[in-house]
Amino acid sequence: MSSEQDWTAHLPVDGPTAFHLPEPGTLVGAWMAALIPKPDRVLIWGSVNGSSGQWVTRGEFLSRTVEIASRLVGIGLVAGDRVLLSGSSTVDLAVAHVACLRLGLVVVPTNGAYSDPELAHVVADSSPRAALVDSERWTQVLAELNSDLVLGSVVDPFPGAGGSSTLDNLLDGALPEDPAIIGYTSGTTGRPKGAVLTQSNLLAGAQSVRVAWRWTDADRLILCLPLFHMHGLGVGLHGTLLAGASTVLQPCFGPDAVLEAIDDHAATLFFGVPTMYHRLTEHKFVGRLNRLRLCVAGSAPLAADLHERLAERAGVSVLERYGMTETVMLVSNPYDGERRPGAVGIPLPGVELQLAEGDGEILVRGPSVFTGYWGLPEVTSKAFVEDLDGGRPWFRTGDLGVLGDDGYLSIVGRAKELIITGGLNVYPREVDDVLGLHPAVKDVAVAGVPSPEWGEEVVAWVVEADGQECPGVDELRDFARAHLAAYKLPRRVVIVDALPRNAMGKVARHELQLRG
């Protein structure tokens, strides 16, 4: 099923009527081109080496990224390099990143909650030149980890490094089929897998969420989904970047703040994923949301009952999209039409999406769709099904879905062991693999059960060793806490006498779900 017929129906008159990538087909060039002209319009708001918050215009924020891509060629980095990218959301961090990527450098953005086991596995498997964190420990760690890794500050990256006179001719020159980002997401060896995404792809997320949303450079987003995300960084920042809108970044969600910034910041659309939504429901002020032109929801499945509270104390019908690292954006709910609970909406533009004979599992194809996991050939052979017509090959995505008969979307389970929790993803086996550690431990096997807060926790069913009692929830979780991020411990801990298993021995885990 293709997609642009469909969005031009919920598009202006006025509007665009067909999806193309803006000129010259990149998403350095598209910036530069929405972001040079007017450079004393105000940008970004938030952190700026340390500050509790200001604002930087254009201009201000293309200077520090030229000042910033000089230090990084002062140290020796040229284009293909990787370079790992960690901090909470401020301004310094945007700019390293757009930075980066301006100098075609590969980034790999990484979640600071990582254990040091899974930072050394990005570490090994992305083999980075550099890396620029806002982390004391994460330095040291870094250093023990690789003696050759050139390590920096993102507030204040290599003071005295650069003063290339050649900078001019090294911005800005990365093609669309060059790769721009490693995206780290777990697969179900429990090892995470890098996904490459180009220049190219990284512009087709943005530009059909730019198209579909309505997106201009009047908006302004309130942004705390954090920088090392899909969600916070390949939608909220390089959308805002390519529409020359603003947004003001928070370093983390928190009701009282995002409300507080409608009216402080004059903002106009947020983001967030489901458990934010269900935290400012509960707020006093939550009816504040009605003042943004747009919510939009998404990274994980936003429940049709919360759906209807935002609109019964909010008065706003929040808008579920969905997206994966490996793809950017696909689908999305219209924003002129039908935002309908417990259906994530029709295919973006550029994107085409049908699904599986027999178990209904979502493939999907456009310009957005990754080019293949990280030095995994094989791997990314099997995440990819031909197209019977000699056409571009189809994305297993691993979720199952239903189309209606107007096309609308909806999730219905996955063919991945998934977890989904607060909006981060979570593999069981990753999680089985450390427990199992623990000598009170027989066997163990977690699996997602349903959360109104989280979407899904965490929760594993333990078999105890012969002669042991399998401490409390608390103790296992700080046993855990060494070598996974903490959205991934268990929140409850069941006690059993065997797992459920089938023919071919394999841990029956939708059994365990049904349990609860």
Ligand code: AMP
Contents of the next structure:
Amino acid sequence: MSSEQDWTAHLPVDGPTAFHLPEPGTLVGAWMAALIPKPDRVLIWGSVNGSSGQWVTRGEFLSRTVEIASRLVGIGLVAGDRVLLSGSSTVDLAVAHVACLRLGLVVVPTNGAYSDPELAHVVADSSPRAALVDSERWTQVLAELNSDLVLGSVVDPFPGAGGSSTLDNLLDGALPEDPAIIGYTSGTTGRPKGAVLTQSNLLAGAQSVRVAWRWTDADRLILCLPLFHMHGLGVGLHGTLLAGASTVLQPCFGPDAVLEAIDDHAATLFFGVPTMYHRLTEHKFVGRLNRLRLCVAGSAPLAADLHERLAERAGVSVLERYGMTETVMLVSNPYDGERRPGAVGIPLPGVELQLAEGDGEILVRGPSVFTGYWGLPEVTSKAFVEDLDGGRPWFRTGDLGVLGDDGYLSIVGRAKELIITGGLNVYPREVDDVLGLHPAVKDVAVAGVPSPEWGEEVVAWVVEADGQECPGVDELRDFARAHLAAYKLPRRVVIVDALPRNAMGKVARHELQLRG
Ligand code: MLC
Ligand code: AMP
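Condition change, the form predicted on its own to the form predicted in complex with this ligand:
First the chain shown before, then all remaining chains and molecules of the complex.
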């Protein structure tokens, strides 16, 4: 499918008639082109050094990235080194992220909700040289995990370490093919894998949505998504900087704060996961969403009835799009054409898409698609399929799709075993393994069951050990909490005599899902 034709077809007749993706370049190069002019324009609102929230201009932001970059050089970091970054959404975190990328360091954005073993896995796998975190407990845990790790705080990293006189030569010199981010994603097998995205992957990913959603320097985004996932980071923050726009950072999601920010900050854009929209529809002032130019949903299916409720209660036609950690954004409903409930739209500029014969797995390729999993060449090669015409290989998304005659894609299932709850991925076997350690549990399997609020909810089906009584859901959650981030824990436990298994002995999770 040719993405260029489709996007051009949806452009207004009297509006811009063409789009272009830039020649392969670097994200940092494109950011500097957008942000160096007009240094007095405001860029980011959010917490600076513990403040409750303030505006920071382009000039202040860039100066601060230079300051932090000089400190990172001062502690001995060189291009290509990994830096683990974890913190709530603040200006300081954005500064640290951009400073790292400007130096050619590879950021490992890390979810602060991870349990200690999950954090240990990321550290062992990505072998960072430094870590910037905003939690004292994590600082201690990281020091115990790796005594060579240079540890700093997100808010004011390595004070006194700056002053490199050669910094100018070190900034913004990354090449398009240089790794920029390793994003950990719950794999289809085993433990989370690090998806390596280059400067040009990230540039293409942000550029495609900038073009498709008409993102300009007049826009202002309310950004309450965490800055350790592709949605908040690769779309929300990267897109804002690329468009030379502005953003209001909120450290967590709350309907009041989002709806108040619309007027308080004259915002024009909101991006959220379906759980956020579900909670917004319950709010008496949900109609304020209508004052925004554009509301975008993604990371999980936006139920058609939620789409319709938003239209009824807020008068908003939410634009749903589809993406992945490995690919940045892939498919989007059109800005001008029909935003179809239950469909994710048409391929974004630069993205090519086809469905695999047989099961209809969505296969993609394009400039935003990642280069591979960190340190896992065999897993990487299995994640791609050869092109029958000898062209570039296609990435297997693990999602199943159907294409309408008009080219709209609908996601109809998953080839991969995955639960998506509130926009966060949970790999069921990882949860099975932990719950199975409880002495009262003989056999266990978790699956995602539909939930109006969470999209899917993690439910555990447990076979009790002989002579033992399985504890209630709270006790089982507490037991698993030491091993797993809280969002992976089951919200319900169902006791059964046996788990349904197929002829190969594999748990039939679909059957469990049907039991609900
Ligand atoms: C929090 N909890 C969750 C949860 N988030 N449980 C299940 N699923 C989730 N997503 C747990 C908390 O740990 C807590 O457990 C309990 O639920 C109550 O928390 P809460 O206060 O109600 O949750 P809240 O903090 O409001 O978080 C909900 C949320 C958040 C929806 C705002 O999960 C969120 O920001 N989701 C977005 C994630 C995201 O950015 N995904 C993009 C991935 S990138 P306890 O036991 O501690 O009380 C991607 C690519 C793409 O997918 O296409 O975008
Ligand atoms: P992640 O690995 O966290 O990046 O999650 C990527 C997965 O989220 C995709 O493979 C899809 O399964 C899912 N996803 C993202 N956006 C959508 C959407 N709009 N509709 C359905 N699933 C989505």
